[in-house]
Amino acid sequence: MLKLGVLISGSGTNLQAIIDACANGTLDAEVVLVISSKPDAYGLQRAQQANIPTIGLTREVYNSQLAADQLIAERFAQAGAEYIVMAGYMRMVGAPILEAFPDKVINIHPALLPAFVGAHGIQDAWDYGVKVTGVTVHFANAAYDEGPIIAQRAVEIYEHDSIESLEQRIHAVEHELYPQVLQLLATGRISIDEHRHVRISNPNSAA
């Protein structure tokens, strides 16, 4: 069973999707620790309701980003996490985390990377007027919203859409896609080749 550490900053809807998938057996994983960049994030309550240990970091902790990342890496290692899952974590992860968990930090972004990077991917796609946006799950690296892409799913923008309805549909896709990708990790089907491209093996060749 894959051991996951989850980073959040807000309401934790993607965290809840992961917790639910673990509970219903569609994700062969366990969330061993949830760390939030905000001590009052509602996602911490979601974790506590599922009997998952939590840590809420204060703004003062982030006065030194390096020290904060060292603390996060240490706590996840102590909890036995094998992969770190960013689920609405509104900060970059730095070298201490990336080096402690090489190619084992996963992020989800509400756009089709490399388009519309940054914290406002849904709004930026809406403002640009694209007809298709979507969701990307990727390995995190030292650059914002970069790293090898694992999976993407398109979301069409309809004429009758509002930004609110688009956001709801994108989040619905996130809640479906993220646990599916994590299950691929849990079954050993994801690898990164020499070109830093992600390869997904078929079930018959799973590790």
Ligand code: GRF
Second form
Amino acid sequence: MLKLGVLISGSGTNLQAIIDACANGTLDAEVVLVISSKPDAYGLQRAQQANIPTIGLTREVYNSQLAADQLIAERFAQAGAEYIVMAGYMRMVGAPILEAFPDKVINIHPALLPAFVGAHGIQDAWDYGVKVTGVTVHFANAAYDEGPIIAQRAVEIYEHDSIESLEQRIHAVEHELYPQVLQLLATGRISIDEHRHVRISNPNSAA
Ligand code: GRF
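Can you switch from the form predicted on its own and show the form predicted together with the named molecule instead?
Time for the whole complex; same chain goes first.
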């Protein structure tokens, strides 16, 4: 059973999708600790309802980004987390986390990377007028929204769409894709090759 530490900042709908997938058996994993960069994030309540330990960090903790990242890395290690899952975490993950969990920090981004990086991926794609956007799950590295891409799903933008209807479809895709990717990790099917490209093995050749 893969042990996951989850980082959030907000509503935690992706966290909920992961909790639900663990509960219904489609994801062979367990969320061992949820850390939020905001103490009042609704996602913390979702975790508590599922009896998952939580830590809500205050703004003051982030006065030193280094100390905050050291604390986060330490707590996840103590909780036995094997992978760190960023689920709407609105801060950078710094060296202390990336070094403690090398190639084991995953992020979800609501656009098709490398397009529309940053905190407003859905809005930026909408404002640009693209006809196709989507969702990307990738390994996190020291640069924002970079790192080897694990999976992407396209989401079309229709004539009758509003930003709200587009947001809804993107979130629905996220909630399906994130647990699926985590299940690939849980079954040992994801690796990074010499070009730093992600390879996904077929089920029979899994380690
Ligand atoms: C998601 O759209 C995710 O892609 C982005 O932040 C949002 C988080 O939503 N990084 P939630 O907190 O999981 O509801």
